[in-house]
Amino acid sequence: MIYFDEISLATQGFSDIMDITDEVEKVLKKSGISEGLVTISVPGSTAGVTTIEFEPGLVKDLKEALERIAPANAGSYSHDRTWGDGNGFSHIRAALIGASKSFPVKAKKMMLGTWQQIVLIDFDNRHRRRKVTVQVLGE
């Protein structure tokens, strides 16, 4: 069996950093599926799906990394000379990121470790509505 759904969410940009993992979780339970894989997946190119213990020194942490990394006022990213949007450090991150992250499902629930949570992450340099894709496959 395959269940589909989406998580909508308003997100503020610059690396902003939301716990989805009980949304996610409300999802798998309307799916019914008890054993099998749940992915979740953000389109676009500018937000990202990861996991951390979502704590705020954590979050705090990770925000400060991510702007050593690729920082947001480098002023040289080709693409803003390119395309003017100023947010070539939000593809950057995004790529780092990566898009989407799958977990085993067993007794239906997912298998996280116990400070594990899922995150979205909006990189983009304004405020967006986002679309989080939550796919479950099994039975």
Second form
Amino acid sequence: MIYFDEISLATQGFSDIMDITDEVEKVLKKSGISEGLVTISVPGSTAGVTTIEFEPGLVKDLKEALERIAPANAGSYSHDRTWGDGNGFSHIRAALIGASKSFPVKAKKMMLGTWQQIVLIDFDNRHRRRKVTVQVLGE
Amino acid sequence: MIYFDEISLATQGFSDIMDITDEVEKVLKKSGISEGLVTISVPGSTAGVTTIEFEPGLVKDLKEALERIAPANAGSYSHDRTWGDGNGFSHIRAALIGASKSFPVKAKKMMLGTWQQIVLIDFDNRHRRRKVTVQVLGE
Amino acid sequence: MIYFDEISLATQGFSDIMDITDEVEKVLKKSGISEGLVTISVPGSTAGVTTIEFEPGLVKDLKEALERIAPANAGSYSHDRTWGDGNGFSHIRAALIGASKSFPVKAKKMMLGTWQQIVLIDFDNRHRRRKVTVQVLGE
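Next up, the form predicted in complex with a further copy of the same chain, please; the one we just looked at was the form predicted alone.
Expanding to the full complex; the earlier chain stays at the top.
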């Protein structure tokens, strides 16, 4: 069985980190699938999906880490010199984190830790509307 | 068909890198599945799964790279200032590497290179017991 | 249903970034599968798969970001001191980016953004022939 749904989100951009665990769990429940694989994926080249303990300190720490890894310094990106949209850093961060993650489902639950939340990160340099795809494959 | 199993591991923490390829292959064999997808996933927010050539030099190199990317410097993490558990760096490394990886299975074998091993990395700042989920989906 | 195919590529190494979206779409079409999951995976420990807007500026930017994250400085890697093949940086970059990515398929299309291409990155320090595995699981 294959079940699809989308989560619609308004984001602030600039590595806005949003906890989507509850929404993913709702999709899983609606799917009726008890054993399988859930894939969370964001179409687009300036956003990503990962997991983290969603608490304000770590949200700040992850933004700072991303700033060290791919600084938001427009002048230093060829993408920005060519296209002038100033979001070269957003694309690089997205390529590093990845746009999609998959987790096993057992007894109607995703195999995640208690303090492990699924997050969408919007790396873009402006407000965006995002649609996150949630797919459940199983039985 | 969907098959589940768990691998139990004692780790040292501090980006302890453990080769779990043989254990994953044992689960795949037990599953009897010859074509499909194997997903290796670690519940928790301070561990990750990836692949690397598992040899002592690269194990050391990867630890050093992680130290450059997210230094184990307690004072610099909001998480540590708030919660005092000193493992902010562990959470950040885990969010960057990811908690789950999936690989195709064909003719009862995972499509991995000869020098490519599946590793669990425990980023936490203490000894841990980990349970890695191995799920095989296929026929 | 499970469908397999391989994409053969000649790469230049040194973080050569190659757009394989069209080839993956061809495999998806041949599979006849309209709903499911496509997994793109490269066997080997010095290559990776991710997504990015494939334009010359970002290709350059991503190479520069990888050089900051894991510099191609042979002297600083234990792997290179032990084995002398000078590609320690290649292995580290591959372990960070990951060798495999999965994307949902709906109505015969991968759920990717318009400017989001699937790329193989060959991190090795020489020309290589690569075989990328494309697996489609679904119905």
